[in-house]
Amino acid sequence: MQEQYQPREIENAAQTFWEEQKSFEVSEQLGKEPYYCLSMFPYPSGKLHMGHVRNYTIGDVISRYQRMLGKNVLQPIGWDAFGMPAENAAIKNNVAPAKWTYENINYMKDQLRSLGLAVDWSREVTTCKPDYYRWEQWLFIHLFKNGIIYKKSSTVNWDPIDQTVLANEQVIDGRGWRSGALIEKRKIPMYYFKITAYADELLSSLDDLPGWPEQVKTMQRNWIGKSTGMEVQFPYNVDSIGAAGVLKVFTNRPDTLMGVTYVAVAAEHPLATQAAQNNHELQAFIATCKYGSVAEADVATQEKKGLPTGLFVEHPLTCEKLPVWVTNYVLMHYGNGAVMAVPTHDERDLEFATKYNLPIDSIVRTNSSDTSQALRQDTYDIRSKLINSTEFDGLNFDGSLGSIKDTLIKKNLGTSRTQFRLRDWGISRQRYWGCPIPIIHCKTCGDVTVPEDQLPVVLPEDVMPNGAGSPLTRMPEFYECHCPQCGQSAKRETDTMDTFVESSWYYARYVSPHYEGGLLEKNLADYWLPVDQYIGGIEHATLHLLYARFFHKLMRDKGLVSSDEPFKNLLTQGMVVTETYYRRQANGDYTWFNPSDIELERDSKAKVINAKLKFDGLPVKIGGSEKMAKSKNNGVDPQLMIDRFGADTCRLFMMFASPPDMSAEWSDSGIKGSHRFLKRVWRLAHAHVSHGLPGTLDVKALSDEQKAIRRRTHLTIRQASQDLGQNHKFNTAIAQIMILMNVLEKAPQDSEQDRALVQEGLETVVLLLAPITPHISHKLWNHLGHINAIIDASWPVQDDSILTQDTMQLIIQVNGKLRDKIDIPAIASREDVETAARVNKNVLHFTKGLIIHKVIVVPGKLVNIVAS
């Protein structure tokens, strides 16, 4: 065994060792539990960074422990490899995306593997592939044929310059977050998943998940967003609107009914229409709002704008003229395209009502003599009662909702309603780099599906993509197709798939990857699925899991899978962070500096007091510590840290640094700190096999002090067992393995018996560490004696014997200041306990002249004396 740690010499044998012997390749084993983990599989932007590491290596450790407790264990990985990156990096770098995007995952494959991780290679997908997204075209037509997917045209946010459809979360102030343009509201026919008749099941099998976090499922209720109310019918005004019908209105408190003053359309309702057809400033104002975003969320905290449009609705059960106003804040695709406006109690109508002088009416007495109007918009208080509301006066919350309600009911002017906040799901993205929608649209047939034996319709991949529109649209070659129907001249539909699609039902075909016979092989799936174990960042709670969630019951109901979820358990890990450093320049902006360029100065505390740029010697500005990211320049380069330090010391830390579902602070001295103990390990594990191995321990003839040092050995086991396995603190497992190596370090070795117990515990630091540093503990295992690869051997079991003490010691303190410890036997009653701490002669000396007024006993711990 040699003398130092050379964690590159003792990673690359490790790694060599599994890739022969096919360590982590699974099948089917029936008889044998199996256990499927899972991390969200990666982009192939072409560097890993600190929280891949940090995620792979959460998941990593808990698949190795999981294979220890003797589990058949499934841990795959592949490449979410469709997406506007890609694209956006062509234009940059003149290359396809195609080869970019290949070219970067062999790159991160590279990088991946020298983490070491228990990966089957063998079931690797990559989403840009024809094999994986041909089976997602063959869902896609089964699904249309279902009308689970339909044709619409709906309001989006258009690029003009990338002429393409953008998320809400890619428009920034109003503009394309790529291109900078002005976004416009554009009507365009889309495809969309009709997720929403699974809104009702999306919601209540939530309450089917205990193993996921609560603040996940929070925010999933929120984003689906039910709501049980009425539709309300306001008839129209026949002498302004020219003609009958009502304006509907989704209202989930009609008990404020009566507090109407004005109702509000989007300016793409019909009645917005009508009254724009001469009206020239109307017209104007109804140009300006297709620009900006289509999100609720910029929609809420943009300036509230309107016009009248001359139009009156009639109020349901008053009959008094309320007039109709177009407004910037109402989204056609929400709702009806239409609120009725209650400035008194909702903050947005009082803000739009006081802008335009339009009439506020109480209808809510409140506790309070003032009534200016910021208190008449009180929130509404079940114990409050109506006024202002002719018949319903003197009405509380109950009685006026249900007296409303059914005076509604009854003239045929509302309905109850449940409405949810979640919509349909539009998948077609106006891009090149994508799976091809497999749609034919011919003159005479109208949209066919293409027939499932020419499939997949397989995307070129020889091209490149100029920024404007899609380059589909652009070739001939790609589009001029014939109608399988009736064999007419057809044009093949250009627009690609959202890349989510690709991300929704992964997981599944990693079940058989292979497999031609269709999406998934059912059998298999019975047998992996759901996923046992699933981790990924909390920015993927709402759209990614969602919409995971809503495929896998789309393949229940095809009879693909035989689960109601895809993911058992679930796992957030949190963000690594760092300190950033900057400059502001004359003009305002910020230059970013990282932080290996930094100088730090400390007090004699070590408190940071000032730092400087190592370049040029002045100084910088500490900006305080933030998530890793190009744009502040603090990211560390994973790569350089498994170049100097080895993997197992970057596993070590990420895992050490913090639990993980919370953010880990990254730091030099951090690890460096991992790097020294990995070598104390070594250099322990090295001074006692160059010894020789001892013979098999006695247990039975173990002295006290040889007891106390098995004791630490079993009680980190139960420990460890219980912070990793049950709980995911593995930092806290891991300050218990650091405790037992400072009593190992310490253990005397002059006798068979005291080489004995520091074998047993040498191994079980090993056996312990090896789901966390697996190549350290490889190594260290065979020059243990273990002629097996300790990725076969078991997790080690603690001996509950050793763990039942003949004696415990005790501390005693005098009103609370520590006196003396004592020794006495572990089944001693509170009664002796008491009486043991009384003739202590400490307590004796301590009390002397004073009155015993209590005695207070931690049973276990401690003994307090209280005199006076």
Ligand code: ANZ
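None of these values were measured; they are calculated from a predicted model. Residue numbers count along the first chain shown, from 1. Each form is matched to the other, and the largest set of C-alpha atoms that superpose within 1.5 Å is called the rigid core. First, how it differs from the form predicted together with the named molecule.
- Superposed on the core, the two forms barely differ at residue 553: its CA moves less than 2 Å between these two forms.
- Relative to the superposed core, residue 177 shifts its CA atom by 2 Å or more between these two forms.
- In this overlay on the rigid core, residue 69 has a C-alpha that sits less than 2 Å away from its partner position between these two forms.
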Given for the second form:
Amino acid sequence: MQEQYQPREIENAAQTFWEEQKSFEVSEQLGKEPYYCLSMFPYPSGKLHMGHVRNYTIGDVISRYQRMLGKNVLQPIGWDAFGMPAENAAIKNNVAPAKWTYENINYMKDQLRSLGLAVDWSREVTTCKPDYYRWEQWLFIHLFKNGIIYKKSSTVNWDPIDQTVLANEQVIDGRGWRSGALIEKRKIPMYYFKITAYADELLSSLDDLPGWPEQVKTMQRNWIGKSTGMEVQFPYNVDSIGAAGVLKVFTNRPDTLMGVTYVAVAAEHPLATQAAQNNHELQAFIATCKYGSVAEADVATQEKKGLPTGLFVEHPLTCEKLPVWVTNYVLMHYGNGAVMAVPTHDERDLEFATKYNLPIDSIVRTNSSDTSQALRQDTYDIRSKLINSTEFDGLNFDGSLGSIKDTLIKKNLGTSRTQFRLRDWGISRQRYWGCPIPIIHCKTCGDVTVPEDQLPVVLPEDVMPNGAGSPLTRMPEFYECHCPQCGQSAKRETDTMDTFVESSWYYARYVSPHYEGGLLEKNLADYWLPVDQYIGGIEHATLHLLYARFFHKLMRDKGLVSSDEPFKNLLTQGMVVTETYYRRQANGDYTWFNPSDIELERDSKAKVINAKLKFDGLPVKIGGSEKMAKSKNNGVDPQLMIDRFGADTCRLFMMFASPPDMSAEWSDSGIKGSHRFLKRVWRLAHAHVSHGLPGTLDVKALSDEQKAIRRRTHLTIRQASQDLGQNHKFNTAIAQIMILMNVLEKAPQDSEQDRALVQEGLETVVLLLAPITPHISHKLWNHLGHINAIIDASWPVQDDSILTQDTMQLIIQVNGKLRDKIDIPAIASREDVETAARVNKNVLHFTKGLIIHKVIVVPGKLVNIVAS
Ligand code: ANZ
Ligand code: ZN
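Can you now output the form predicted together with the named molecule? The one shown was the form predicted alone.
First the chain shown before, then all remaining chains and molecules of the complex.
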């Protein structure tokens, strides 16, 4: 055994071994419990970043751990390979999107391999390849025929520079997220997935997902936004509108009907269009409403503006004449695009009515004496009673709701209605680098689906987009075709699908990635699905995760899968953050410096007091910790770290830095600390092994001191199993392993039994570390005398008989305040206690951003951490 820890050599050898043995290629095995662990697949942007390292390490630790528990573990990976960045890069660097994408994939694949992931590479899936998107087109055709996909013209966010439709999320402050262009609203024909048909189920089956973070489920519930109320009809005032008819509004508060003082409609509403015909001012206003986002969040916060139409409708019960206003705060595509305005009960209406001097009629006597407060919706008291409401006077909330509803229904002026915020998913994109929509437009037959035996509709790959719309629209060799129904010459659809479509079902394709007879092989899907553990960023809480859930239900209804939900357990990992450094220039602009170019000056307590740029030795300002990003130039290149310290060190650091769902602070000293720890493990193993391996341990013949050491080993197994298995608390598991190492380093090596105890301890360290630092564990396992590879070893099981009577409870304080109580081995040394306290979850929380100055240990009682 080599004396020095040499990660590069060890890691290469271990990775070669796994590759040659095809260690992680799995197939279905009867009698073995399957476990499907999946990290969200990467977009091939060109380079791995720390967020990837964290995501894939978490998934890998879970996969390897589950494998050691004896499960048949599937951990696949692939590439979310379509999308705009490839087109943008193409324009910038004059290289075709396909070429750019494939080159990036090759490069990133090497990077991922160097992390030593236990991935089944034989299942790699690349979404921009025809053998993948062929099945997306196949599903599209089926869904189109079933009416789940349909075509409609609708108002979209149009980015005039990128020449494309943007999702609401891609519009920031009324501008395109990438181009910065002022967004216009436009009507264009698009294909839609009828996700609203599944809204109720998407909502209710969230309750069947106990393994999902509450936060994510709440975000999905809000996104789906179920609202129950009524559609109320306001008859036209024929004198002003010139025709009979009704204006329909959606309200979730029919009880406030008697307080309506005006009606507000969206700029695109037919009554607005009618009123604008001879009204230039109104035309101009409606035109300005065309700009800006269609996102509700933006609509809610923008300044409320409006104009009267000169048209009137009548109150359905009192027949009072109510003015119709055009406003920018009513959305056309929600409810009926029209609102009955109740200034006394709705904040928005109150703000608008106040601004434009519209009447504000109080209909409810509240219990509050403060009238301005009483006007506010949130002081509305369910026990208060209606006033100024004719026949409904004196009724409380329930009473008025019921009787107003009944009255409206009886008069045929209202119906109960459930409304979802969720809207159908428009998937047409006027972009080149995406999956072609398998539709042919025929003058006679209309929209005809491409026959199944003509799939895939292949996207030509040697194409250079130039930024002005999709090049497909300029390629007759792509779009000229014949109608499959009548044979006339016809035109192929040139729009491609939203890239969220590919990522909605890739997890299912992995079960049979090379299957040519269908989207998936049913028996394999039944064996592997649903995914046991899904891991990814919280930024996917709504769109991706909702679409994937929707697709799973579509696939279920098509008979492809048997489960209702795709992901049993979800882990949303936190961000990787690090310090930022900057200077401000004379013109006020910021220049951001990369942490690797900075030299820090510390005081005697290791607190950073100054930062200088290495290059010129002059000071820079410290800007606080933020998510690693190009904009703040605070990214740390994982490849540099892997080259310098090895993948195991990077993996260990990532898992030790914080629990996986919290943000992890990258630090130079942290990564060095992780590296030192692995060197210590190596050193101890080397010292131990170089004296020859000891004989077997005689458990019955141990002294009390020896028992204490053995107890520590088995306690560590118990603790690490709990932390890793049940709670995904990798950081505290690692802390336990570190404590064990401290004990082993000090353990006597005199007798054969002493050495057998260290052997047991070291084997435990190596086994427990195996999911986290697989390469060093692989090597040391062999050095410790095992012929079989550690990936085939079982997770250790503690000997409970030795664990009795050995723990005590310690109080943990931060600055004198009780923050937690922990169980710690009775034999734990002062520094073990300190280590355990430092990684305690509550301590991390309460010392966040603080410097720890002192850790006071009162043996057997408490630990107090002094920080400021
Ligand atoms: C009268 C009223 C009185 C309302 C009151 C609210 C409070 P949710 O729960 O989100 O569905 N609304 C209806 N359609 C709208 C549209 N297209 N654009 C903007 N606002 C619209 O909200 C339903 C409420 O949002 C409806 O109930 C309506 O205002 C408004 F004290 O009607 B309400
Ligand atoms: Zn035809």
